[in-house]
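So this first bit is one chain, no partners, the form predicted alone, shown in structure tokens.
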Amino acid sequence: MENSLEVINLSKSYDLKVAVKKIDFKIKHNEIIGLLGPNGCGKTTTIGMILGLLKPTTGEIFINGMKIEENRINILQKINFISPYIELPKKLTVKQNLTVYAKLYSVKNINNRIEYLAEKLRLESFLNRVTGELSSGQKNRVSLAKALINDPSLLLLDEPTASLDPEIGDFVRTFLEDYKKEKKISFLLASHNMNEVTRLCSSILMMKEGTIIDRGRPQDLIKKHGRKNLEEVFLKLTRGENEL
């Protein structure tokens, strides 16, 4: 079977600066892969290049076995992306916002798709309030839902789940393992959370300026690094060899 997501030679730069140097990776149907590293380490330029959003220096994405630059518009269709550092209109309520975002992907059978997943997410209290008066974990999942609206087949989270409180972070790492079981969706998942990684990822790529330093599934790095969780093997990659 094809991958969701195939990532070949990719590299971005702006005028002396490097911020991603030919990096390669893939990611298969219903698999969660995560993507880690320091702040200011890539993560956020490769994310902007597999959504379209920066054109690559060089290299190739294919998405669904389709390269992105010739397939833009059916391409986008058929993935999203969840941030908590991009905010929805706040004057609009939560149903509002979910119906603009819908009629943006054409989706068909608008209200039925709101209802499915105001209940999967817990939404159905507040979708008549306005989304600038959520607490920021009832704004975190109702962004979850915009991401999810066009049922995409792949799904890009960066930092998913930030400044939330550990039960409603509990609740959308367990909303993510849920739906990836009954839609087989794959994810890329960027967090500084290595609790949440070494749960939800099958595989991880750590990134140090600009391209991946190593990979493997979680407690395979755990293993060749000599540590004892995934947050020691992050800080001695981005430290250095000989920082712990």
Contents of the next structure:
Amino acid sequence: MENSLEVINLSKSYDLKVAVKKIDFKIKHNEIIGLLGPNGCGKTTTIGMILGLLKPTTGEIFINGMKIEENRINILQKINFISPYIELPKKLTVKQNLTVYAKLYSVKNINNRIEYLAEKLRLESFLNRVTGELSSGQKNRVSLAKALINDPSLLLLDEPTASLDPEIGDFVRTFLEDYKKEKKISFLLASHNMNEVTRLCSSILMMKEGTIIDRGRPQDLIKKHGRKNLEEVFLKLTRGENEL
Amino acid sequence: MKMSFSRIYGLFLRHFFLITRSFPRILDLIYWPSIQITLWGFISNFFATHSTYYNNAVGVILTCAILYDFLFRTSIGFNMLFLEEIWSRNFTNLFIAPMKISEIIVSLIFTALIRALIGLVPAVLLTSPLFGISLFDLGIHLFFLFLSLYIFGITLGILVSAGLLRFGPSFENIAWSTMFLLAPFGCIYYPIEILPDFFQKIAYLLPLVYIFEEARSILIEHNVNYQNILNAFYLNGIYLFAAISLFYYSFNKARKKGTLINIGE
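Could the form predicted in complex with its partner chain be given as well, to go with the form predicted alone?
Complete assembly follows, chain above in first position.
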């Protein structure tokens, strides 16, 4: 079976700065991979290239067996992205925003899709409210609904629970687990929340200065580096071997 | 691969919802053209009674003011639609949606027309009762003049949006100043002979001069010069092609430079 995502020898340079250096990884169908690393390590650049927002300097990206540079529109139809750093138009109601994106993704039966997501993500009570007036927890769930509006086979998540209270954060994590089980979709999760990564991800890629410095299952990495948890592994790898 | 009507309509809908949800936005669209036209209406009346050039053609200045305002609103409207995505931090969402560049351009071209008309129609309706002037005195040629201005307006909008894509929000100030830079060369309120020789050469490279010369020719001399209309369309075709090409080039450059990510966050 082909992979959801395959990244081969991927690099990105800006003039003299190398942001990503020859990275390789794969995500199988129905798998969640964590992308970890300190700020500026190349996570966003990598995600940007997968989304087609950035042109790689070298290397190739295949999504569902198709090369992104040659099938950008077809691929974007089947993937989506959520990040707390991008927003939906604040003046539109939740339903209007979801309708607009359903149109942009050529979704059939738009009302059914919105109803389904509204029920799953508990949006019903504020579907007709203006998006800008919602709490950050509500906005996060609306962004998640937008990211799932096209029923993607690959979802890219950049710190999906950043700035959420523990209850909403747990709701989102549980939702993602349930949704993966139901729809068999794949996730690439970039996060600084180590408990979240340990809970959700079957495998982890540790990035530093544009390269993948280690990879493996969370428990295997903890064992391999002789630490108590993933946070300590993260600190060891990002600060240096002898620190901590 | 052909364009998708659903996606074009989707992007239109995003701006339609935005406009129709906000009364101040609608008011803002109507307010400035109406003020502009009222002001030029009184100036026009003054010149019509105190100028030998305009004394037989009441409303020439006002008609040209309305035409220029339509151009201005179309161009600014296109830029505003693009800037709106940056201000609302929705830019990344838009560019990771499966929209072709051609679909984005077509949708914004159509939406910019709607925006311009929302402002223009009430202003035009004001001119008849207030100043006794009808834009329709230009006859069927009015359509060609408006079409020509519309094409040039969106051409400028596409050029500025290409700059925003390439250089990011720092290009925003240019978005506001483009029309003011071109206005002196457009010969909107005066014949081209007023300009110094060197400026005239520049003016003849713009479709504006042919459009406004034609409007004056029809209103003052009651003479239709089809060559002016054709010249305007030829130049519009060239500039529109160049602007769309530049937009594609800027998009590819932005993908290389990372501007799409920087603008979006």
